[in-house]
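Shown here is one chain on its own, the form predicted on its own, set out as structure tokens.
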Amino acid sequence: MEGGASGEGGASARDGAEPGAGQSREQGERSGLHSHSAPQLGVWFLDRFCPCGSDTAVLAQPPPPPPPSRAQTFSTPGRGSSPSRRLGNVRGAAGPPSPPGRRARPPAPGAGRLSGAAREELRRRLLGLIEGHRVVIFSKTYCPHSTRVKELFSSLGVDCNILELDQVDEGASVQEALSEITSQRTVPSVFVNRVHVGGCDHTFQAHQSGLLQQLLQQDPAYDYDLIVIGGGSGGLSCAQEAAVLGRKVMVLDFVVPSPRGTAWGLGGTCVNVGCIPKKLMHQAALLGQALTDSRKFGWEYSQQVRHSWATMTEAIQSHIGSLSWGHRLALREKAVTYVNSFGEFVEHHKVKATNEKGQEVLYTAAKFVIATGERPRYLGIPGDREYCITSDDLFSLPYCPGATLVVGASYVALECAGFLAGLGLEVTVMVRSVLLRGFDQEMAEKVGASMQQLGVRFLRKFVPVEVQQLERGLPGRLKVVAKSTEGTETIEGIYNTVLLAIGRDSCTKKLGLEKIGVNVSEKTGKIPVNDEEQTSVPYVYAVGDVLEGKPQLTPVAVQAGKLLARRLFGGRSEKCDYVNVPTVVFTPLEYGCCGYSEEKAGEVYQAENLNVYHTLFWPLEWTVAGRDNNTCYAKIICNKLDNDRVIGFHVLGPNAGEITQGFAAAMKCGLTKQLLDDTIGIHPTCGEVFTTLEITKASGLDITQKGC
């Protein structure tokens, strides 16, 4: 889901306010608080500045340290980063004692000078640090006045975000930029809730007068404690949990219609155009197979059985509508403000929310969570946006798609191809390279083989280059021209519908993230975060499919969002565990997995350190129905060096999702091969096969089945 809005009311709310948070102007002047501020910076200043944090002494700059082993530069790190050469969260940590006898050594002319653009970028990053933290101390490790200030905050039990300017390569440039912002040329330079307190002497004066304590107790006047941009599963989970914890929360959510004009309500991809409608259509296809099997079990019926696409989609859309409405009710019950508008950052802590009529409203918040998800990718060839559909359109398509070409080999592609074939449609899958990239490739090929048995046709090593409309209609007729990836061969095909499932792009491009300094991968468009889902801007977090290098699964986003809210507002410390996350591909014959693929396990642990146990199996339900006895497959990958701990679990068979869920919990608890052997299976079930695995791949023994 795409959404947006957030705010920085803190700066504007405080610009022009009276000094001292409740003091008169006269009191403010006596305490050293300067009433003039720089509105464009959103930062206040205390006037009289002291050299090197002291009004009486200028501390020398030490000789430069030895060059680092690799280039390191000043950046805006995430929470919990190491303070060495980078900003870190340090609870009042004091630097090492200053070397005796240091005296000032003037910098070389022009040292640290940056270009205009670089200076402006550095200035923006510094302001981002100041905006995003309660206490920021610009310091030098050898400066005794800096040490005194750090010890003061430590004694107060205050978390300080400290940047040691002598430990970053851009330290001189940082200090010069700070001088332009504050007119103070020395360290320490202390900011509390965006107020520039000054150096060492002024910090201690503020402490003695009580002003420092007042500043520490103040919170910027934001509209909300939290704004969540994106109303999908992860965003809603985070928003509701934060509201339960007593915070004022807003959700901004807006669905940009697909090129075919498809849009939907609250709930994100999973509810509207993903997991929920996909599983229901998968079930519709399984019921068709069950009808075929039922004759072997004695069910007799003479009338011709047909499937109604319109009846199915109407029922599914009705259910989705109820889920979306349920999400709105849940937000209302928890006093979460829901705004159906697109959110875009305009400055720190501030977003612009634009509704479908183009009306704009600004909102501010102390913290933000980006949960905008992804949308299907297009090929970029003639006719793709005009004539093709994606999963955004399929589940609410008002007509039966007819003969369908599915382009792609992702799990979305194979799942859609599978249930369309199960509904009796002619289905072709065009594959550029491999099936289910990122999954265990042995399992992926077995999935493909099982789909071929159901009549799905695969065109390997071809990609479309043009889509032409031959006839209008619902669905109409399309001609697809495709080219081989291995040569010059070109083929053509006629289809009623072309479904693109070649991947998804993160919805991050139009959120204004560059305006506040949130790092986004140029290659993927995804957002790198630390282990607490924190982005490069400390008050901005992200969950769900927009995360770089994390599983793109609804339950993962839900868990991450809930735990994030608890850490931010509930005093909890639990983090989302992205390891051993189970998943299932809902192809006609389901594929469930948890942990490593065989390929990845070999890379991580080395093949010689692995035991791979496997077998084919024949579900009892398939015996009377006369279905193939050597299609379903089970495999576990065990680490020999860790007591044969199960590090990879794979199953291809009926109800694979249900089977995998239980074994995933066991893997969290350290499941080993011996524990599986010691477990008594439930007979007759598919899951019991994992309690009787004996044959390893290395043995080369036959695994075909001839009975139950």
The other form holds:
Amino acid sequence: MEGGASGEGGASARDGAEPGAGQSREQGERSGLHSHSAPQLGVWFLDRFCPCGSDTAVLAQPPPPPPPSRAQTFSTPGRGSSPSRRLGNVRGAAGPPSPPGRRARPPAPGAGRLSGAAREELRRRLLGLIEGHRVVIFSKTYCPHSTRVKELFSSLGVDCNILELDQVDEGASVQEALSEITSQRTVPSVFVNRVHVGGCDHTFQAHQSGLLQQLLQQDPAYDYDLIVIGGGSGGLSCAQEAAVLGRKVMVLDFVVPSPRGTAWGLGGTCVNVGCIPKKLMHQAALLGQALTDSRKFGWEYSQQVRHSWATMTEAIQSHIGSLSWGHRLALREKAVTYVNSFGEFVEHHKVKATNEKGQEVLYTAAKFVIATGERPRYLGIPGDREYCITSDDLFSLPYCPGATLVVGASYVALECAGFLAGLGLEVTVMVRSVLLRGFDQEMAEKVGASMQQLGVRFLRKFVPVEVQQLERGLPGRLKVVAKSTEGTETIEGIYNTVLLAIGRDSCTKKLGLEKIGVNVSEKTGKIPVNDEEQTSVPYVYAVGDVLEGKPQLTPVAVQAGKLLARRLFGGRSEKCDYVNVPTVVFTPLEYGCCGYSEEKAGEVYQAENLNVYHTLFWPLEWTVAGRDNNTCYAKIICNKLDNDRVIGFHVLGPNAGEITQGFAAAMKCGLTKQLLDDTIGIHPTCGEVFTTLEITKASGLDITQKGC
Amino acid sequence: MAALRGAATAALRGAAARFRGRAPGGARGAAGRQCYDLLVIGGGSGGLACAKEAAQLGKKVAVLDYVEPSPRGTRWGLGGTCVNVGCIPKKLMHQAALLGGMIRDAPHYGWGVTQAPHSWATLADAVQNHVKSLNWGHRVQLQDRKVKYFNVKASFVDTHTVCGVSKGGEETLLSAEHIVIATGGRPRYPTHIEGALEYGITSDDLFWLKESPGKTLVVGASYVALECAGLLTGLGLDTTVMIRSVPLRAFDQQMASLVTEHMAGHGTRILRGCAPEKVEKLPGQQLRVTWVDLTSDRKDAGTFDTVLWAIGRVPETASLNLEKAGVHTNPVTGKILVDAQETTSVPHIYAIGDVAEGRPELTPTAIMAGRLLAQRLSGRTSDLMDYSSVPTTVFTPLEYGCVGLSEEAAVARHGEEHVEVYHAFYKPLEFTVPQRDASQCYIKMVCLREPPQLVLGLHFLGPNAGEVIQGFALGIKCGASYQQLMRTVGIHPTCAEEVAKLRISKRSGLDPTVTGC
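Please give the other form, namely the form predicted in complex with the partner chain, since only the form predicted on its own has been shown so far.
Now the full complex is given, and it begins with the chain already shown.
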């Protein structure tokens, strides 16, 4: 073990990237100090929370900034060669202590060659001793080097647990076992916070370089500084940022296949079954519209243009594959351990990770982030799980869905309905009550109307009660029975595909949260957090869609995750700002918004204190294309009492996503109506319409566009 | 002139009498001229905006507009450059070219379409019909606001009087308390080049061509040149741009070179450091252009169907008789000198838009300047037009939008040590499936280096640049800092979100390529 500190740190970094169960166990054994920690964990726990432990303070407030430059500490002469290694944190670089194999599993039976059980028992006791105490010195009373070391710790005012090998019965056996663990045959043999510092010379060297003091300050180590459960946008961003800040991080990600058997790789909803494939299918549908337009712009092709679902889906899936692979690479580059297993808390600071084959491994960490997101909800009616699909299945569907019934009025429902119609399919949307609940309702109705113009059929105020299969096939034929929400009327419809988009449920049920006392909202299944994303259990945090009352958007999760990691490990204090988060619904006519809906603004500020400016507009590109001149709509909501500050921004039109972003930035900077008026438009764009808004709703003036 | 004036006076005596009561300067009114509170010379974006606003505020207003046919005989209606031979037809033809790209993308997204030929005639017809509807719309708007419209060519008689000559040679004398000159500019011909005037066309003609221009040589490095060349290439025409020195002078030069790099990749042939010397007509209607390579001094020649000059624009002041009114111009540029109030050397005569010295040649600035001027003249406001931080977009095949300072200007103004530039090469999501090359999709934010790092300029090269830049221009108007913009949550997945994710500074030397999502 002598001088092996940094080298072993490197090994553990490598190991970290390849956490295959069997292999890492072996490496854990080899590296010696793997802990058979299950029996001792209770002791640790007590240690950690006893008054002298520093961890309580850490939990109560953001940790102090790390030493300005850890790396420099390691680059002191004679102390290894890993100053720049990201994983080169104290434990990683300074010694062999916590390779990934350092997991709570009983030692492999018969690992020892000699006296089997007895030997194993001794070994376990030794490790227990090492792990259970801050400083352990294996010494001999007559050894001058041992005396020097003991004097050193005593001069530092540090209490030590000292085992005098010449005073105990099994001293020789202990020394032998110890040499197996550390490959150091001599005494003294010094352990500080589970790190094997070495003999007398090494201990003094460590003292001189400052490493010893650092080790002394450390908490008893867990396997990881941070375990993130969920490899989606928020989880990955948090994990990577923490790794960049020098922490040892693990990501547990496991996709439970949908009832239809669809599963996917790393990256979470956005990459696999959300934003990315959705926007690409939206783009495919827009191209269909472009093809129609292009004839008017002089492009001449006579053939009937057909759309191939398979070509599109294969192209999109191949892009997703590359993204998922990119995420794997990014984790590897940052030395984040990725384990494709389902994580579940079994006790404090400890999760059980279960892989596809049902193999279980336990991991411990100082901090946890829950970022498991959500999955589509099912109706709970006969036939729904058997015959219906959700957005989890749609984007990789191996066949064209054909005539489709979309159930729901969420943005997911409308977006899917929109692009399916744009691809030429017959689409019906069944809506229980309002469209796009939570969004500005005037805008929502306009979105619906624009979809109707494209041929999407809406069945309002109906809910499905049964789905029957009439015919198997790809797609088959399904009969849907629905009943009115207002009366007793029932209707039936025949569709090839039924897509449920009625909402999403948080993935919080099987995480074992109750075992450690993390509060989960009974009603929503979501996790309430404070403004630092901290749950009811201080060392457990949550980001992304599992959060209660926060926007469910990729960039929000990314930002929240990143800032959380910086607060936890980077000494920063900036919190995620959930105010004025812009968002866009990628319906065929895109709807972008930022800030308040008109309804919400009215509730908060009273309608009489608001100026609502609005106009219909006609994108220049639509003129020649002969598209309707009174469909696109722009609206801002201003607070009269606050200098006509813009508190709500809404736009329905092409490229709403690209338009809204900059305005959101401007709202962050305190946008007022006056500033809008003072800003010069870019001509001819759609965005410029916001610089010339003149008509308030209160005035009742006509906003329709007349010809041009 | 005196005789002519007499005739017109006689012809209009009746009409003038009706307005006499309201006319300012009763004495002049008594001379039999039509008298107005405000005369606007030029019915383009700025002039019309000013006239309509003044009329709205209760002024008696007339607009004089006359389009001198181009050397090739192209003429158009009310609305000025933007509507007839500028932004509007340009953006529509740009859109047509973009649609060509989308047709190429479509098979990758599953659409069973093969590449289609393009019909110039169909496009030109559609564009021209739209422009004509806009001409009509402007006429109606003037009528609605009770602005008198004269389709006459105006020239000053004295400081308060303008003579308008109609197409038929009929003269009208008009006088007003205030006069606004908003005559704009017209493309410059390189008249020293043999055959330039006879055989070349300009942007005044391009959008009104009934037949495809065919193989085209575009001469010039202005945004007009690059936009025209880009859209012609996009419509499938063999297009060459000849640039004497640097493209998009006055724009950020790194962005400019990315723009031309993309155009070259997109199929436009670019001849750098070359200047045309001669244009000859060949027997088969084609044009033979001879040019010289300025570095090697070697001569070269090529055959084209069309030669388009886009080497700059000259202000339309020659026929205004400005000296009669005492309005001063810059002898070099020919533009009218104005102060911050848009006032010329004559206190009650103003100039706005492209004809005014030192103003950005942009439709929305002219409109806003015109409206503010009308409001000041009516005592509604004392606000001056703010010409700083004007956003603009060049509609090249890959669009380039910008606001604020270029990197060069920022460095010149603040010193390199005080400027921090954040940048990123990104890939639009839509480019992935058709495997489009995104090498030139690039964003650059120029900031002050000292916290909170005020944003001085933003440059965006990519699809929908105009839409992206507009909102950020507001942010910059609000005094946005780099920190503030970075706190804005992105909209996923868009190109604009990349602006809110700029982390790599040029100074750091790190690779600015965005990976992952």
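Remember, predicted model here, so these are calculated numbers, not experimental data. Positions refer to the first chain, counted from 1. Take the two forms, find the largest set of C-alpha atoms that superpose within 1.5 Å, and that set is the rigid core.
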C-alpha of Pro144 off by 2 Å or more between the two forms on rigid core: yes
Rigid core superposition, Arg185 Cα moves 2 angstroms or more between the two forms: yes
Threshold 2 Å Cα movement between the two forms at Glu121, rigid core reference: yes
C-alpha positional change at Gln205 between the two forms - rigid core reference, Å: 30.0
